[in-house]
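Presented as C-alpha cells, the chain that follows is alone, the form predicted alone.
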Amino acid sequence: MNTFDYFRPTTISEAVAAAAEPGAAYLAAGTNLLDLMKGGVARPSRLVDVNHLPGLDQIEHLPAGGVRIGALVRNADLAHDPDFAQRFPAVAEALLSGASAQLRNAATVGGNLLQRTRCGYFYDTASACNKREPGAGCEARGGDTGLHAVLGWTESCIATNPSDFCVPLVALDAIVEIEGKAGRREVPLESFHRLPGDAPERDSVLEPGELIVAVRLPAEAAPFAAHARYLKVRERTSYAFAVVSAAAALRINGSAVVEARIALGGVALKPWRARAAEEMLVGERSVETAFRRAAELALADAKPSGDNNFKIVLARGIVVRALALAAAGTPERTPALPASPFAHNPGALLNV
C-alpha cells in the first residue's frame, strides 16, 4: 500500500477544502476503498475521514411525507427504521439484499453511492482498463462479459453500477444533496452517475473536493408503499451482486395502474430508469400481458456487450417478476431472503 496522508476534519467546510487537493479520497466506513487501496486500485495521497462531521448520521421524517438521510446514516440503520421501512418498503428491501449483515452494519448511505464496478477487469491492475486508467483500453471487450453492460455501454467500457439501493432510489426520484467549494447543489440520483461515454474514469458528476451530504426522498415517493418490490437475481442467494435486479412501485385505482415507476440494476454503469415503460404502463390493468409489455419497452434499447445476450432476456423476466409483486402489494415484513425470487412473502399486505 502507498503511504497517504490522513486528516480529519471538524466541519464540512473544512473537509470539502482538504478534499479538493489532487489525490485526495473521503473516508467513510471504507468498505469499498480500503478494498480498492489493497489491491493497488486506487492510490490515494490523502484520506479525509468524514465519520466525526456533525449532523450528517441522522434520519429526518419531513412534514410533508418525505424523509432527508444523511450520508453517514448507516445501511443497516436506515433498512430497519420502522418508519422508513413502512413508507420505502423497496428500498429497505433492496438495502437488505446487499452486501453481509457485518458490512451493513458498517457501510454508510454516502458510500453506497459512491461504490466502484465490480468489474473483474478494474480490479485486475494486469489487465487494460479505461476506467482505472484512461486511455489504456478496456480488457472487458472480448473477454468474460456475462456480469457486464447491455444498457448505455461503449467500446471503451462495458462495466455496471453494483449497487442495490441507489436502484429503487432512482425509480422514486431521490435526489442526492452535495457540498463544495462553490456552496451547497442538488442532483437529482438518476443524473448522478455517469454513463462511461468519452470519460469512463469519471463514475459521478461529483466535482473535486465535493461531499455527498445527504440524500432525499421526496413526499413523491410515498404513496407508493402499498405496491413496491425490488427484486434481485444473483449467482447465490446471499452476498452477491446483481446479476440483474428491478424496483419496481404502482399506484392502483381498482385494478387500473395509475402511475408506475420501474429500475433496473446490472445492467448499465448507472441504474437504469425505464420511463417508457413507466408511461405505457398507466391506465392498463395491472396484469401479466402488461407487464411483459412493459418489459419489452424496457429492455428496447438494450444490445449485448460480447456472450451477455442472456442478460436482456433475464432482466425483461425480473422486470415483469417485480411488477407482478409489486401489484400483488408490499408484504407486511421483509421476506427471509430479501429481494430473492425464492423467498417467500410472509405476512399480511400493507393497506395503506
Contents of the next structure:
Amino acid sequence: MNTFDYFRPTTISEAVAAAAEPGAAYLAAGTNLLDLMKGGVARPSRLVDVNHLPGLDQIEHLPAGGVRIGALVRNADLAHDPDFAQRFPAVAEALLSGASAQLRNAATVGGNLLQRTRCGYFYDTASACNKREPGAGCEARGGDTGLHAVLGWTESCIATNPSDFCVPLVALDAIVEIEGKAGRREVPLESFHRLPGDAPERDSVLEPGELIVAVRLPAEAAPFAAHARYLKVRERTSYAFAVVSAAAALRINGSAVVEARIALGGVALKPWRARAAEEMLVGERSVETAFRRAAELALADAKPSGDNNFKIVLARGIVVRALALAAAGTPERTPALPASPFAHNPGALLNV
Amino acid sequence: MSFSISLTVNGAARKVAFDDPRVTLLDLLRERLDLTGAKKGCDRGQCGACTILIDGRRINSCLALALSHDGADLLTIEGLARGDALHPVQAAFIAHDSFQCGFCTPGQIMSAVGLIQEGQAGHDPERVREGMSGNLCRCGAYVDIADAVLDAQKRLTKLDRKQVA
Ligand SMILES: Cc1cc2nc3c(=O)[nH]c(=O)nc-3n(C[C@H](O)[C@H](O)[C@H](O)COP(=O)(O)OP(=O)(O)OC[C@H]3O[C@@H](n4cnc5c(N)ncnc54)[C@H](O)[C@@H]3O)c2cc1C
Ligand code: SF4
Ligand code: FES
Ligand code: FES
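For comparison with the form predicted alone, would you give the structure of this protein in the form predicted in complex with its partner chain?
Let's see the whole complex now, leading with the same chain.
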C-alpha cells in the first residue's frame, strides 16, 4: 500500500474542498477502498475521512411516503430498520444478500454505491486494464468472464457493477443527492453510474470532490411493498458476489399488473433497468407466460462479452423467477437465506 | 509523521502512538498492543479471522483504518472471559468441540457474540448459519460451530442482550 495524508474534515464544505485536490479520495468504512489500496489498485495520496461528518447517518421517513437515507448509514442498520424493511423489502433483501454481517455492519450507503468492479483483471495489477490504466488494454477479453457483462459493454471494458443494493434502488427510481464545490445537485441513480464507452476509468458522473450526502427513494416506490423481491445467483449461497441478479416489484390489481419494475445486477457496468419489459407487463395477467415474455425483452439486446453466454440464459430465468416470487407476495420477514434461489419459497415457480 | 489515538481496549483506556497512517486496527492490536487473538487470515475482508467488536458491533479489523477509529471501544477475544470464567460462547465452543486447528476460532467466537447481540437470527439454525457466513473455517468445523452458537444463544437469552459481551 502506498502511504498517504490523512485528513478528517468536520464540515461537508471542508470535505469537498479537500477531496477536490488531485490524488484525494474519500474514506468511508474502507471495506472496498482499503482492499484496493492493499492490492495497489487504488493509490490515493490523501484520504479524506467522512466517517465523522455530522448529519449523514440518519434514515428519514418522509411525510409523503418516501425515505431519505444518509450516506453514512451502515448497510446493516438500513436493512434492519423495521420501517424501512417493511416499506422497501426488496432493498433490505438485496442488502442482506451482500457481503457478510461484519462487512454490512461497517459498509456505508455512499461507499456501496461507489464500490468498484470485481473484475479479477482490474484487481490484478500485473494484467492490462483500461479501467485501472486508460489505454492499457483489457485482459478480460478472452479470459475468465463469468462475472463479466452481457449488456452495455464495449471493446474497452466488459466489467460489471457488483452492488446488490443498487439493483432494487434503480428499479425504484432512487435519487442520489450530491454536494460539490458548486453546491448541491441531484442525479437519478439510473444515470449515476457510467457505461464504459471509451472511458471505462470513470465509474460515475461524480466530479472531483463531489460527495454523496444521501440517497432518496420517492413516495412512488412505496406502493410496491406487497410484491417486491430480489434474487441473486452466486457461486455459493452466501458471502459471494452476484453472477446474475434481479429485482422485481409489482403493483397488482386482482390478477392484472398495474405497474412493474425490473432491474438486473451482474450484467452490466451499471445496475440495469429493464424498462421495455416493465411496459410490456402493464395490463397483463401476472402469470408465467407474461413473465417469460418480459424476460425475453429484458435481455433482448444482450450479447456475450466472452465465454459467458450462459449468463443471458441465467438472467432470463432469474427475471422470470423474481417476477413470480414478487407476484406470490413479499414474505413477512426477509428470508433466512436472503435472495437465494435455493431458499424455500412456497407457492413460487421453482423450475424456471 | 506520528499519530496518536485513544481507544478503550477490553475495558481499559489505551493511548496508542504510531508512525504510519496505514496501520489497521488488526495490525494495531497484534503488533502494537500484543493482542494476537484476532488473526490475520486474508487481510482483505474475505475470511473473518480478524473479527472484533467495535462499539459493540462485529467488524473485520483488517479493513478498519486505525486512524479512523480514534475514540472507539474495542472488544477482542482476550477481553471476553471474566477472570477464569469463560464467556458462554467460549464455553459452548469447548462443549461442542467446535474447532480443529483453532485458527478461525477467535474470529468465530467474536462473530457469534456479535450475532447474538444483533438479535436477528433467533433460534433458527438457517439464520445462524447465514449470519455466521462471514467466518470461514478451513477445517470445516461449521456444523459444530453452528451448534455451539445456538446453544450459547439459548443460555444467553435469559440475560439482557446488551450485556452479552
Ligand atoms: C469480501 C467482500 C465481499 C463482498 N460482497 C459483496 C456482495 O456480495 N455484494 C455487494 O453489493 N457488495 C459486496 N462487497 C462490497 C461492499 O458492499 C463494499 O465494500 C461496501 O459497500 C463499500 O462501502 P464502504 O463504506 O466500506 O466504502 P469505502 O471502501 O470507504 O469507499 C468505496 C468508494 O466510495 C467512495 N466513497 C465512499 N463514501 C463516499 C461518499 N459519501 N461520497 C463520495 N464518495 C464516497 C470512496 O472514495 C471509495 O472510492 C463485498 C466486500 C468484500 C470485502
Ligand atoms: S473488463 Fe474492464 S475492469 Fe476488467 S480488465 Fe477489462 S478494462 Fe479492466
Ligand atoms: S483477516 Fe480480516 S477478513 Fe480475513
Ligand atoms: S478450526 Fe481450523 S480453520 Fe476453523
